[in-house]
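There is one chain below, alone, in structure tokens, taken in the form predicted on its own.
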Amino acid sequence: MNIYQYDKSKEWFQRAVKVIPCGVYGHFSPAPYAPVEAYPFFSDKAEGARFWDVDGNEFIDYMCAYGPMVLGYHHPEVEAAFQKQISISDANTVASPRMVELAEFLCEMIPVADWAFFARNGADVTNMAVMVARAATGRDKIIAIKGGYHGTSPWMQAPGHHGTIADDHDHLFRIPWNDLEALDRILAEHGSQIAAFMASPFHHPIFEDNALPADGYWQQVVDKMHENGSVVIVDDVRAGFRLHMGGSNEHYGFKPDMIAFSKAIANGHALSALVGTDDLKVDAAKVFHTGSFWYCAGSFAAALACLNILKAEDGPARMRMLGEKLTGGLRDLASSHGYTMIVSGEPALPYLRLADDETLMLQQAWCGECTRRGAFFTSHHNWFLSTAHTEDDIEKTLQIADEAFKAVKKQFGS
């Protein structure tokens, strides 16, 4: 099996670091990829469930651009809708009717949605949700989960991150996931100050196992927060439309007050959405939050096409099926090589970890060996399935993983 080399990718990175901080910044940067020599950092093209790097290496992509690719790269119907719209208007001095059509579609499809607000990034709408909650309640404190991620706004970054200050966290309480007693303690001591509780539908931190909500957890959170006069916000930016077309909360059987979406909403075109209940509509109207490109019509058209296709094809069911085949196959394969593969989270966006080495070096090496053979895996973050992945892709991936297990066994021993 061919072992990939990344000569041109390295050349591009050497050029990049001269003119761009970090060369490639944020979650696409080399920092989380270990061993760094196993990964490319520049891509020339993408199609379906694959991308090709600047060296011409082909990858079955299990990161899906960190989630936005849900139907496959360059999906013909989505791209046709996008191109048709931008051929007549994209950025404009006044709003597009496509924005209204998308809002109507979301309000019809998502049970808790009585209104929709649009932006470009997930952090745009998680911040908007907090502002709406504060406007509605007249309170300032937010409860979030330890290890939870809702964007790179200073209030959401971990204390000590460069560029943040202690005051950024003055109005934020962090509690453990699935811990109702911790929630009760915060409400007992600070209840009159609590504007909202915000969390992802299931806990998907980096560098550790993901965790589903305990039975009844979310409904009890909703009941406790509403009794306290507080708002419940679900950050569905990462999982949205991969578990349920009505929002991941429908998959788990509860109804929040607001849901933030992005990533999969437009199959890679820049868009995010905040939806909410009628009780918060007036407060949402009063909050000022906007951006230069938030009204670009092309992304609205792409989202309408993407969501209609996902709904018609029952995309969440297909991604779940494919995820179960992939994770079950990898678990069995690991066992056949004498390793223990821990699978957590949801099959459509699972987190996998080899439990045989506490340092994570074995896990990192195995993901790297898979990547340099053509199955793009990361060791620090959950993966993503798309409807473009096929059972043949899964089978080829398992063949790659088998070779990778042989390689790490040579490196680490039995």
The other form holds:
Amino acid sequence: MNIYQYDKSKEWFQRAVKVIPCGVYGHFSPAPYAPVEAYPFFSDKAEGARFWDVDGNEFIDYMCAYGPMVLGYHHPEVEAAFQKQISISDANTVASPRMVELAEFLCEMIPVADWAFFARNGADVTNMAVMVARAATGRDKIIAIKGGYHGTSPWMQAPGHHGTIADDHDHLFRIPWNDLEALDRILAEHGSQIAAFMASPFHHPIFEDNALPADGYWQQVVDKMHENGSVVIVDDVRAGFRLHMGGSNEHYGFKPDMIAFSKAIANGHALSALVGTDDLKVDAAKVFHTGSFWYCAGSFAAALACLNILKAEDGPARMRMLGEKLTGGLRDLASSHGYTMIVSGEPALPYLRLADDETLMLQQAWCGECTRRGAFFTSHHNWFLSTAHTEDDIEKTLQIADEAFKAVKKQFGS
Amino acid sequence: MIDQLKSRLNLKAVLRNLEVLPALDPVSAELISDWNISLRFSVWRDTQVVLDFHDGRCVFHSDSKESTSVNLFFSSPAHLNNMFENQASPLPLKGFTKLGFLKKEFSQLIGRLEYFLKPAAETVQDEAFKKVNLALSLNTAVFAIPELMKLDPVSRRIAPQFSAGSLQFSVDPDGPHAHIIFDGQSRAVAFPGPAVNPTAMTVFKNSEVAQALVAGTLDSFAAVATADIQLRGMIPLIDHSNVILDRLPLYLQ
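Right, the form predicted on its own is done, so what does the form predicted together with its partner chain look like?
Everything in the complex follows now, all chains and molecules, and the chain you saw is the first one.
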């Protein structure tokens, strides 16, 4: 099996780091890739469930652009809808009818949605959700989950990290996932100040196993928050439309007050959406939040096409089936090599960890060996399935994983 | 607060290097070869450390209550910091007969520490010098992390985010190494040398890479991407530690 080299990626990085802080920053940064030499940094070609790096290496992509690719790169119907729209109008001085059509579509498809608000990125709408909750309740404080991620605005970042100040976190309480007693304690001490509870539908931190909601957890959260006069926000930016077309909350059987979507909504075109209940519509109208590119119509058209296809094909069911095949196969394969693979989270966006080494170094080495053979796996973050992945892709991935296990066994033993 | 943290760093991150210096520097080893003396440095209403010299070794104790041959008292953290700037002297409370030793032999040892950690412009930085300088600089940085976690306002906010585990810093192929153990409850302890089963590792490809980082001439982001600096294991331990280490120059030059 060919072992990939990344000479051109390295050359591009050397150019990048001279003119771009960090070279490649944020979630694409090489920093969490361990070993870093197993990963490419640059690509200029992607199709279906694959991308090719600048060295020409081909990868079955299990990160899906960290979520936005859900139907496959360059999906013909999505691209046709996008191209058709931008050929007549994209940026404009007044709003596009496509925005209205998309809002109508979301309100029809998502049980919680009585209205929709659009932006470009996930943090745009998680911030909007918090502002709406504060406007609606007249309160300051937000409860979130330890290790939960809602974007990179200062209040969402880890305290103490560069560019943040102590005041950024003055109005944020972090409690452990699935811990209703912790929620009770915060409500008992600060209830009259709590505007909202915000969490992802299931807990998907990085560098640790993901966790599903305990039985009845979400409904109790909703009940307690509503009793307190507070708002419940689901950050469905990462999982949205991979578990359920009506929002991941429908998969778990509860109804929040607002849901933030992005990533998979337009199959890679820049768009995010906040939907909410009628009770919050006037408050949402009062909040001023906007951006130069938030009205670009091409993304609305792409989202309409993407969501229609996902709905028609029951994309969440397909991704679940593919995810189960992939993770089950990898678990069996690990076992055959004497390792224990822990699969957590949801099959459509699973987190995998080799339990034989708590430091993650074995996991990192194995993901690196898979990647340099053509199955792009990160070791720190949940993976993503798309409807473009095929059973043949998974079969090939398992062959790659088998070779990778043999390689790490030489290094780590079993 | 700043003086208090500086004084703790001077004692627990800088002075603590006397524990490892004799193993690195033959001159220091020869100096302490026949010492049998223990020195206490205590700051009023704050911290104290003990340096115990015997059998050609130096053992560092933090906040030890055991009796010592010499007690050197400092009326405030600023007093101790001034001594480190050669602008003040300690108040000896015990061991008056050892004052000559302190002024001569011990000062020579401190001089060796300064020679490696704060080299004069004319110092010839040959490979042997660089090796000792790198080991002491690495230790100082790692030893500083627990103190910063306690008293630096930014590091105090980061401290609760550390999960339990150990982080090792290593320079390939032959060291030096240093490591820090986090208890998952905002506390940490640091040690010279490698860890047993480290949870996370920062590995410098060679001493030139590590020296460039210490000297501030290395683009660390590029170094990570090119694997000149390799990060392994529980990378959040590394991320949080790096943010804390970025605070060190505010207190130690």
